Amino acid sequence: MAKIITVASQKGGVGKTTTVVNLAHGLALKGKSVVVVDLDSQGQAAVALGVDQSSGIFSALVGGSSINQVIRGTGRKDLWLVPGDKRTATAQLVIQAEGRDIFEALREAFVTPWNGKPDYVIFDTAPSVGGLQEAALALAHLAIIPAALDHLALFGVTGVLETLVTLARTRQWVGNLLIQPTFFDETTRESRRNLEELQHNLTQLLQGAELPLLTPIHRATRLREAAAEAQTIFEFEPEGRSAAEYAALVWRVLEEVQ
């Protein structure tokens, strides 16, 4: 059966699509089949990895498309990607207005059909609340939340934070958590500073719960110029500081959901 994992912030510009990507990437480098399943209407997942966008999250969830219908290669080894675009967005509304539950709609569209195969199925949300991101939420066998080191880097933890309390409360959620911050810069003292607060902050949300603080991931030019290429770091750049930042979440990620 395919692990579920889950990337989601309520706060935008927080790395989410680059960790989606470079973590999926990363996760088949290491021998596992992956699968993106885009719900983000903005569908930047395709655009980072070089795939048009399509309307496949909608075909899937409201047209009655199979996965094979709408599952679409990456030209890498043992990835692929269900992409979404703006009718994404119109599929949540459609499933609400018919009175269906979204998280029965997701998990029959992207977690029920697999045969063995993924090992992993990765959806990466859009940064809201409720709707697709709950339901996709809910499944995850592990949630990863970006941080950004930003002064509104918490803003998006606690509400997605938020979010998983009351999935364990309504639908006894079990899952695992990792906070991943981003845009981490040593030289600044801003960055140091929000790193410092974000720890703090967690411990007191935790209430003495072990923190799930990774190492941060680096502001970096070179992971802006490997989107650019629709390339990962893994692909652009596999010896620099980012590729081994990347690497690192994907150890951790087996770590965590063999």
Ligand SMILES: Nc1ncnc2c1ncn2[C@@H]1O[C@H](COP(=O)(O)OP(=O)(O)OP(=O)(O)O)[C@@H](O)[C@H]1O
Given for the second form:
Amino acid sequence: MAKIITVASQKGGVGKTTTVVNLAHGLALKGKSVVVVDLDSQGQAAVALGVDQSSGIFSALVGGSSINQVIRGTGRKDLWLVPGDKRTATAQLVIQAEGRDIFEALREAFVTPWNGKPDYVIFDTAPSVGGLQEAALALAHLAIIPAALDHLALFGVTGVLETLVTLARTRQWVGNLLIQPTFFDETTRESRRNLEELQHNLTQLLQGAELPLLTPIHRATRLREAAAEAQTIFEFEPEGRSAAEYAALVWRVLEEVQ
Ligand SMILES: Nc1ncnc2c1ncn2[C@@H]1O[C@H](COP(=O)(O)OP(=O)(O)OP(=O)(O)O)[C@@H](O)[C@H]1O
Ligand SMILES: [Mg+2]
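Any chance you could show the form predicted together with this ligand after that form predicted alone?
After this comes the whole thing, all chains and molecules, with the earlier chain placed first.
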């Protein structure tokens, strides 16, 4: 059965989509088959992978399309995408108006239809909590929360943590959790202080549980440039520091969910 990974934060611009596409391609390069499902109505996963945006999410959730009709190749071995666009936001409203359960709708569209393949389904999500984001977290074997160290990093993380606590109670969620610091710049005091504060606050919030905090990913112009060229960092600069940092995440995910 495919393992489900959901990347979420209620804060915008923290590196969700960057993490999704680089993790996905990194896993594909390790021989795993991966489908990215873009639940954000900004449709940026398609842009980052050089695939045309489409209403694939809308069609699969409320238009009656099968997964085979909405899935797209990315030109990369073992890596596929279900693109989204602004109609994704409408899909959520239609599901609610029809009185359907958004969790069941998401599961039927993107989790149950697979026949053995793929190894991983990775959900990219919009910067908010509730709705499709919450449903994608409920389905996740692994939740990854990027935390940008250029601002108060905890903001963006807490809403997702609270959602996971609620899901553990209401949906018996038993997935794993990783927090991925991003935009790290060790030359600024702010970045180091934000990392320390994140560590401190998480220790208090998670009370004794092992801290699921990963090694930070540095702020790097190369990541922005790669996205602008519709390339992953493994294509754009495979020998660079950012590729090594995302490769570390790939290894950790392979350990975490097999
Ligand atoms: N570590 C990094 N260093 C520098 N730039 C980065 C880094 N990670 C992402 N970026 C760039 O920052 C911008 C925002 O990143 P990204 O789109 O991944 O964030 P997001 O959380 O998905 O945003 P949104 O909430 O709008 O979906 C993009 O232009 C991306 O290329
Ligand atoms: Mg995004």
